[in-house]
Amino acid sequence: MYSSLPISSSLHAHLWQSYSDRPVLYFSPKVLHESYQRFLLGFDGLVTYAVKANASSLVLDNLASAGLTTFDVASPAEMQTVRAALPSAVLHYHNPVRSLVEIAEAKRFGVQSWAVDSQTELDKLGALATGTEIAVRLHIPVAGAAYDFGEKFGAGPEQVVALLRRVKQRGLTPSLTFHPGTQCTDPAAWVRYIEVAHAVSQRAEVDLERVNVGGGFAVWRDRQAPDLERVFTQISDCVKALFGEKSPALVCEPGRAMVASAFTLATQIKALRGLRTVFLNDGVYGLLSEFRDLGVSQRYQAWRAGSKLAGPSAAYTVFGPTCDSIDKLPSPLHLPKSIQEGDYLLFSEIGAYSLSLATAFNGYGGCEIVAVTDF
């Protein structure tokens, strides 16, 4: 698969034969391709990619070369980045709150699908070509996710009914979209949304062109791999059972689940201090920033000179490299008691929201990116 970086034989072959004082982010085009294929083969509809999760040209170029053609974008800057990777890309602009300047830019980029969650935002879109897709964003309270996206976006069922009718009246194509929340592991969340989607379309007397079931698909953060195929099956079965012959086409927009497993982060221990305190060359201002919100992933290992460290372990407080004392992981890491300065901690499943959220505070936050054949 295409990569703009020369590909090293493996993560371990590179890490132990080179030295970098910065964190090293290892990228596997092969794993990214496998993640895309999992959605392509398992999901009964159009697979798009939520660019916000990782807008690196490495990711976009490789997905485009694998055959992905449609991207969920949240800003004109993301539109520009996608167009650079794939000039013919189909753009879904499903951030439902936009300025007039952003709307004008999106029209210039040829956005083909828009999301709205209020009458005001629908009106702001102004004149659109007849048949343009408008996906009304639904929000209902559901459990099963790490945190709920509905606090910021989405309309309740009553408002969705009214919006669907207005979209149809304007000669636009009515669709519906929702997001069950990040790291959602329970298929029941999607099923409940689909049930409400069917109910509101019936009340509005509108045939939905498509139902976009959002992202939210979980990735492996602890010791159990998510069963995405079970989620895919229940989504498809529920839509067919409720909508029957008038079943709308399905769309999904994975971000995290598409890209997380394609990257592994190697951080180095800069110092050991006092009783069980570790300083790393990366932290919550850098590529580990999401740990503040989702908690510390259990997908990590300690290595030295090409060998995984084992033996008795203990809980270590972990600080990042900046001078700010809140640059600290929110919970301890359980590490071998034999760890030393210069050892490495490898964090798996780190491809989503790491590069996107990293800052350059105190001159840190940068990393070396290395493409590898495998981890």
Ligand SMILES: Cc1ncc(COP(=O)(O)O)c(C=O)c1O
Second form
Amino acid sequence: MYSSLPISSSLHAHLWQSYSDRPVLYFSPKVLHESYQRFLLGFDGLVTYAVKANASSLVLDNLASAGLTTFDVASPAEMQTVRAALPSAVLHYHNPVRSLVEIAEAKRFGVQSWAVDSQTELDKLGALATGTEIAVRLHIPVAGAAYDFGEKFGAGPEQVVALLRRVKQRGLTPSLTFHPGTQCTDPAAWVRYIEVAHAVSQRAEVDLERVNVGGGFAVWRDRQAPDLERVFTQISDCVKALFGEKSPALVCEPGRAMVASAFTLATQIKALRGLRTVFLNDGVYGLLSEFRDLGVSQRYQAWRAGSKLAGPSAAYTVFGPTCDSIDKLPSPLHLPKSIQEGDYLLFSEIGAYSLSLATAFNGYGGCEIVAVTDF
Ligand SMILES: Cc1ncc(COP(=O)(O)O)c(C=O)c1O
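Given the form predicted on its own, state the structure of the form predicted together with the named molecule.
Every component of the complex follows; first up is the chain already shown.
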């Protein structure tokens, strides 16, 4: 376990002694290692990490020290950050739309796998070493995710057939990639994609070197813990059943499910107003930004002086600290009626798309990060 920060004994030890007005993100290297181990043990292929979910050096250093070698990067800036943490990192550039300048930079970084979803983007890559992996990105409509990426990325089956053939003709290594959509709880979404991946490879008469099943693995946002092992098993069983001896190697690139549970956010109530309105020292312009798109996670608790608040609760409208009136959680939080100014709200499973999306609007959005042995 690695941390460049001194490790406090626990979240609660730090919260009651040292919290000073700014939101604190508590980071547990132990929990991050456990998440990585869960993928390593359960997923039948190469486990990579989607850096966009949380590019902090704490996360990258810990994953590298735990043995993770390969990273899904979306930009040259992410490549730079990853290589600072692990100079030998293998880079998968799986953002399928790139400028010529970005392509040139990525080549300097020695990118080893490129996702493409159109002929023009394939052509734009120019000369590549023979055997370079091109992961053709498939999109089909599937249900089961909090939101789908299909409007923006991915080629339909017909186009994937043509792209796979073109990749092979060019002497490059044909693979296939997809993303079932974020916070996807239903294994059927991956299964459907794998069925289509098999069908297009048959039609193209191209053997796939690898199938990258993306991210999209869900984390706990309410009372239901996601069953990742069920997803892993169905992915593996489906590939073996369809492809048999010609089964491609599997790759996954989780962001959210790798990192979310390793962080808990402690916010403080700055003010209570009127009937059931709370002002917090963080909000949708800060570390709670994703709540605006995915809805409010139910993984929160109210605390005061070392005790969890209980008793009858009510729905509270929650505003963040900025002067903007839309700095408001999209739905109320159910909080004990006894809450007071100075109490803390702890949001767990908050490590993904929090630090990476926070803005400095109105001078807020910053936080202290504290490494802990335990939540
Ligand atoms: C290509 C790609 N891979 C992986 C991910 C990570 O997805 P998630 O955080 O849902 O696991 C994303 C998210 O945007 C992505 O675009």
